[in-house]
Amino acid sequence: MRAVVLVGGFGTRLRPLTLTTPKPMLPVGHRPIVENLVRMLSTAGITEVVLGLGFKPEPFVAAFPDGECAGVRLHYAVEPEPLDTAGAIKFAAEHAGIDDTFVVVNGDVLTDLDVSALIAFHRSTGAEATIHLTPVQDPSAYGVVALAEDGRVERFVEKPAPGTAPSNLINAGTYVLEPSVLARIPSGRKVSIERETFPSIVADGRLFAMSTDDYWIDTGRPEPYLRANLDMIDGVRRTLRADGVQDGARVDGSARVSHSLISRGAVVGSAAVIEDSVVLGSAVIDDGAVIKGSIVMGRVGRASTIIDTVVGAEGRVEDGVVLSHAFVPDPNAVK
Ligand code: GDD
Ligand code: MG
């Protein structure tokens, strides 16, 4: 079976990380989330993966100049402008040439969802179309359905105001497609699967979604990009682990690392502290600097102390300052 990942979107709520390198170029556990997506993907048996590309497509082709990743095929299908989700999906669809069953994925999301179960789930109901849930404390920034006992979705509503939602089970962004839905969708235009596609799949009674209590994030905030990174080390997901410093990642044996992930190609000076936080290879950590709760891709300098910070890689801490809950450079100054 083949998937499509999307990936195209421009990451903005990211920034500064995204201004140089795509939402699903960016690590995880040392590894870009697109690659940590695929992986999942092969372990349900996916053999080739569409990549619905858009936005800074040339560090994708880079990382994967074979045109393979852990063992899949990829197949590169880069849309001449944004079409939005279902947009992305008919138009990566059509660049592959798919005409059967396929799977989708979000390609900012991590779960330890068993993907062969959502199939199994589809194939089960008839259905045209099925989504992954998964419960959340406030479903407002997500899609949220009214779902009836037999697993058929009743309404699907993109982003609800607060506290009009019909529920707190949210569209996980992991689907399981008939080639049939590629027709609902309107060629050259934006077209949201979420917005148009799944409401009118609703309306004929044939979206049905299945929820689990897997392991579950949007990657897509500096928060949950953090998060994301430490559940790796803390041991909370399923199969998937990651050491703290990777191998190549120079640290001086003076710094103080604790419950951080620092990638290969970093440097960490003399009697820097690093806490909770993501140092990304790009990364250069100037002597006696304190890191906290932050993450960095770009230069802290020397006994600087940035506490919940987000560095890009063009970004550069000045030396001895403090910074809290700053985004460094500022991505509203960034062109
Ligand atoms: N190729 C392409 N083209 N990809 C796109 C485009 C586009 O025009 N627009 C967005 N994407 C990709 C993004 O890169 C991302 O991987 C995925 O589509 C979803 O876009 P987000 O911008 O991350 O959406 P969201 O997080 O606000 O909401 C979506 O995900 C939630 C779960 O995390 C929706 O699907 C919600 O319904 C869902 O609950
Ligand atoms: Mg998202």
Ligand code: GDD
The other form holds:
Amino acid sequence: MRAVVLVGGFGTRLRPLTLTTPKPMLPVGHRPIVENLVRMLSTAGITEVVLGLGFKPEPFVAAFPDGECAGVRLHYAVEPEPLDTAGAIKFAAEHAGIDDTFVVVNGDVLTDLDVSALIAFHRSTGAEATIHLTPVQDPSAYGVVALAEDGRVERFVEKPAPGTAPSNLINAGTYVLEPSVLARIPSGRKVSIERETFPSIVADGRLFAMSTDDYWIDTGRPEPYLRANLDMIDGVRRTLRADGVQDGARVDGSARVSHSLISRGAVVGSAAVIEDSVVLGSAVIDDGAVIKGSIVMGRVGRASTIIDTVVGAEGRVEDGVVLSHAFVPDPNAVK
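Beyond the form predicted in complex with this ligand, can we have the form predicted alone?
Excluded here are partners and other molecules; the one chain stands alone.
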């Protein structure tokens, strides 16, 4: 079976990290997000993943030069123009010649979902499309799904007022689709699978959904991206874990690191303090710097302090500076 992974977004909510690195190539647990997704799909018997890209594939090709990841073949489908979710799915599937049941995964999402169970449920119901649902505490901030007892989707309710939601279940971004879904998607324009395609399948009574309480997180913003990384050392994932300090990171013996991930290639100087943070492989943390609740790709200067701050690859925090809730460089100032 094949799968389409949608990785074509611009990652604007993760700037400045994504000013230099495509969002799917940002690491979670020292592995690119896209690799984590492919590994999940491989356990369900997926043999080929089509990456639906909205820009150049070169960073992906460089990361996976043999054209495979975790034993799964990779196929690159680069959209000529942004086509929204349904348009991107159709373009990628047709580019790869998909003509049988296939899986779709939103590239922002990391989950411990058993994809093979979702496929089995899809086949048992005879659905045209099946979506994975996850519960949330406050459904008023999401599009909520109302289900019949047999799992058939009855309707979608977008951001219901508090206390009026028909359920607390939201679309979790993993689907199993029949190739007939592609015929429902018009060519040559942007089409949303959530707002156009799925409602048309609901109208025909052929959209089903399966809810689980598996680990699930949308990594598309800095706060959950940081949390997704820390979850890899906190033991909350069902099967995945990561070392806090990856082999190949250069951490001075006098530095104090707690509840953080430091990736291969990063340099941490003497007497530096790193807490509740993610330090990526291109980062340099100078002597005496203090990093708390932050994500760092660039350089943090000597004796400086950053709290709840994001430093992109081209960012530099000067010596002795104190920053809180900052973005370096400021994404709004970068053209």
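Rigid core here is just the name for the largest C-alpha set that superposes within 1.5 Å across the two forms. Positions refer to the first chain, counted from 1. Just so it is clear, the model here is predicted, and its values are computed rather than measured.
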Quiz item: On a core-based superposition, does G220 travel 2 Å or more at its Cα between the two forms?
Solution: no
Quiz prompt | Core superposition between the two forms, C-alpha change of K292 at least 2 Å | solution = no
Practice problem: State yes or no: after fitting on the rigid core, is the Cα displacement of G281 between the two forms at least 2 Å? | Solution: no
